[in-house]
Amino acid sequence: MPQLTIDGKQITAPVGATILQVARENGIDIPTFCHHEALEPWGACRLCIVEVDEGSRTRLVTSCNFPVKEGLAVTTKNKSIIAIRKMIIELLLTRCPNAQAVRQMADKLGVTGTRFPIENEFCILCGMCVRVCKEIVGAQAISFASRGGNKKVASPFFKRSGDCIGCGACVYVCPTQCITMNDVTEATDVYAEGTEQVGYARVMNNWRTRLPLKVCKSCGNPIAPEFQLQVLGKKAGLAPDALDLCQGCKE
């Protein structure tokens, strides 16, 4: 196993552990904006910086897809790396200056306002909705579009996502919480003596999406949306009627 310093603490670390998850696991705060557990280190929002001294070279690196090596001597705050930090958010209040956030992680590293235009936008572009999306539903429903200032997160063409099984991976990973879904009652059918059919949908906000969701055969009520249903029950091999019942109904 691995023995490094992390601010001049001795640390013996697991093989193959990222700097991130070993400082996190010792106590140590290292800011990330991009990074789940769940999720492969990607690197993107660059919060997570640190310096890295190797014996030959003194260097900064991203800390969430760093590995630990042996006489690894790392520090997280300098001065360099701190301005670095503050730029980064500087930049992000910039561009998403309403994001709750955004704004708690200036508070935190100190910065107060930005020097540059500010603009009105949610999404920082972290990437983690799309990787969710890739990585652990398999469904790649939704992926980045456009370049430099114009880059998104979209589904393709900008129109209604098809792949989309409105599991709300996506909802549940981002940062900001720019990406919403509901779930709806609607009527269906009318009739002529007034009553009507109700129905239940899903609704991905941002991806242009509504699902009808599948209501439990017990107690009627809804339960997920079919299509998720479907690609989860095939992935599973379980069998047609296994997702007919609420969990509750099945207790």
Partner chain sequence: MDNNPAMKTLDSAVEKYGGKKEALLSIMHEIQKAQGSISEDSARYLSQKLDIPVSQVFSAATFYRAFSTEPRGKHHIKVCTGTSCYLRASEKIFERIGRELNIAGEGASEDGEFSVEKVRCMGCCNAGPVMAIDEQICEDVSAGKIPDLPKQEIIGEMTHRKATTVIKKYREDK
Given for the second form:
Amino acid sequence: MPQLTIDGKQITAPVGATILQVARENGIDIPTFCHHEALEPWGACRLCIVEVDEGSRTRLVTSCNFPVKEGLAVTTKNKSIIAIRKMIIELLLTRCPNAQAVRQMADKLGVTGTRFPIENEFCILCGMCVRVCKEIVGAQAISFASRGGNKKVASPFFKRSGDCIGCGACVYVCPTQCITMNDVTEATDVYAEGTEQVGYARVMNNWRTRLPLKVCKSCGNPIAPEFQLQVLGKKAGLAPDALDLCQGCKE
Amino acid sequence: MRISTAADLERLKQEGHKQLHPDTVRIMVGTATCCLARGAGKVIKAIEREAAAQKFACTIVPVGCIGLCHQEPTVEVIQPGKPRIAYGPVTVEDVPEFIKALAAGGVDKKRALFRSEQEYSLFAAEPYRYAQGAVADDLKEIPAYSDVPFYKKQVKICLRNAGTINPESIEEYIAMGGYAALAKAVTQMTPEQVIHEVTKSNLRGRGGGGFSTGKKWTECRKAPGGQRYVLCNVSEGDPGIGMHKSLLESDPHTVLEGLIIGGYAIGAAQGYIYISSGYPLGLKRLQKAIEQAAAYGLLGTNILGSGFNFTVTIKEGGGAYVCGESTALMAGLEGRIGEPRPKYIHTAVKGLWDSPSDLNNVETWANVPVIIGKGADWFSGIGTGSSKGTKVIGISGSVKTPCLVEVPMGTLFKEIFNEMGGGVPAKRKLKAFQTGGPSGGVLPARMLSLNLDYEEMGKAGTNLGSGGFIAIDDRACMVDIARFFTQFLLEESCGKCVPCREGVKRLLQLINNFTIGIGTEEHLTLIKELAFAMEKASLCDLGKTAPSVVQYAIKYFKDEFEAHMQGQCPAGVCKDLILYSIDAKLCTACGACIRACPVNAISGDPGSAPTLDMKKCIKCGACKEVCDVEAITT
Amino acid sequence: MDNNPAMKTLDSAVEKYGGKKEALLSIMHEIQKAQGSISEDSARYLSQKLDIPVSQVFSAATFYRAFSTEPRGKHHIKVCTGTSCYLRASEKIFERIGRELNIAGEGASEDGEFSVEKVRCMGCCNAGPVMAIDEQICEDVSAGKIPDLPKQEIIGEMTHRKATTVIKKYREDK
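Moving on from the form predicted alone, please list the structure of the form predicted together with its partner chain.
The complete assembly is shown below, putting the previous chain first.
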């Protein structure tokens, strides 16, 4: 098991671990914005930057995806690192001045305002929603669209996503809470000829997707999106009627 | 027919030789994209038509680019027993007269550029002589190839066959010594010996990074894993270069041969060529080259009886500058969007589909057959202490004679610019030059004394990039140049990491402050602070080098930024800071500007200087463009 | 198999690459060339054929410049904005084309006759500024040459005359 130091502290780390994992396990705080333990490291927010000394050379790396090595000396805070983190959060604060998580992080890093003309976005493009949908849910209902200054997260062609199962994992992981979903009791379809009531539905607001909710055969209460139950049932190899009852009625 | 032994290759070489030096007149027309843009396609048709009409027996062959872009369309002619003569420009209108002169067994002296007594060949023990004996008197007035200043300092390795062979003929490539290096590698050398030779040659990446090719190969060969890949990048889309394209269009086989040798050395059975979508002709010629090589068994199984198997697949890129970044390119090859990932584990160890992968630039690969064929010592005899061999340079921008050259490392930019590019056009002054594209730098004219060397250029704050040299004259505004490159990067950034995506956006805003005249010293300080974070914290080299051009523009052309702070654009480029006016003293009242103005902002009576309505003027510059006496001022 | 001709193009493109998922970009190139864009229908059909999520096709179609999700005009004009051409005022050429054809920025004219886009280096730096109409390269263009009918200069496969006639005729028809 590799021996290394983080901020001078001697640490023995498990093989294959990242600097961030090891630091956090040892009570050393490194700020992150695009990292989630359940997801593969992404290395996009760059807040977790640290300095590593490998003997032959010293360089700045992102701790979330840098594997620990024998003899590594890691510094999580110095003048450069602090200046870089401050600039990064200032850039994010410029993009999302009203996102609570960004403001909290700015506070924590001692940045009170931005010197650039502000925008009013809420999404910081950390990509957690896209990644959770791919890596954990396996649906790949959403993706990045465009690139550079126009990059955004979107459902295909900015329309209803046929792959979204309405699980809400994206809502759950979003650090700035800019993804929302809600269940409605009386969804309405609008046609040229008139409207039609379709009953319970889950609405994924950002993905322009509405999924009818399956109701419990016994008590009539909504369980979950029908499509979600279909997909999960198929994956788990359950009988078609295995998910007909809500948790309460099953017991 | 399959080439299974070195003897087979030799036989084919003889056949190719006959094709290269036929008994009839061989007329070679340059047909790279640049030549075609200048009408080479029509010229070929005209020559065919005229030759038939005049019953003149000749072989018309499309060849690659000889680099003399300003003389295009260029045509070279070999009349049996006479020196090879280059002509240019030969336009469609010139063809009847041109063919008449040739049909009479003579020379079209009006259009002759230079003559060559012998073939340019790196591999022939004794170069092929077009003509025996002394030069005929009537040809003496045509300059000899060796005396043409344009070619004097050039050494052609990658472009050795460009303009001589038909790029769509493998036989002609073989006749020039092609695939002999491959035969040598797979039949006489172990993979380790091949790598040793490349390492010894000190060949460094021609894509701009300058990393040792031999070291990269060694790391990839030694990396654990079964399947491994060799990759060729033809997609580094620096805006303002055409070298890759020209190389591929002129001699696709040298790239292919290099890649096959690399595959053998590294132990890869599969190669990929990632080619930008903007190169349709290069793509077509490369495809043909692969088909031909496969037909002769130079690709496929048991190549030259060595037991080595190798295939090559072409992948068309989607047009993304960021795909010059190795990890982004590999993502593109896998069919995903070109987002880079960190390279804490090198791609040589874990690259394409997580397998060991060696990626080199197209020009790097083109050098490989020569290194193996002529030996590392020969190669490293060219160049400087740490930069060996040659570099293909595309010279464009404000130069008299835009061109494509291949010069030894260590050549001074001054020589390249003045002797090959012909210096600045009349009435203009060179202000700066740009190398390395958006990730390079802009350097002031006085720094033309720099030489072509990885280290020296790095110290000066730029890099070789893929070899574009763009001359910038006094008509350009350096603030605008900084804006241009930053805008480019904003569009080309993949948008994954914060410092690059958000940083470039803010950088552009800061520069725009100057173009509209509200920039301040504080803005310059903020640019510096922002640039520091971008350079240190961006995920890939695109972001890390994104502030480079801006910073060097500020460093070397601070006076222009200061002028913009005062609301002045000295070059008259930044629209918000200029007003057009008509100088009545200079005006000849020709009325051209009145006709040119798309919004009818200029009016006047014949005989007197027109007036310009500022309310209507959209500052498009159409009037200035047509004014012969420069009476429109800003 | 689908009988819709647009989808047939798709089928043959998929077939050409053996239906391999990693050939997504190559297949998309074929579609882009044949149909001028990657439409939503094509993307959805392709996702089914290759068994990949449509989000992946959409993501690639919007990431790479070679693809467009909006349909292109019957005649597609590319204006090179590489450094060399930019220094020779290619931006003005782009603006002028937009003004002549009534297209704001990049995109297609209302009637779908023309579309215009800025491209990176076309590799003809020495002949710049260059533009291309339907893949035919015109060299040494200038903003002033766009609406006017210049002399019968024959340039490459394309003449200024031809290029500008197309545009001028279009304006007259309007």
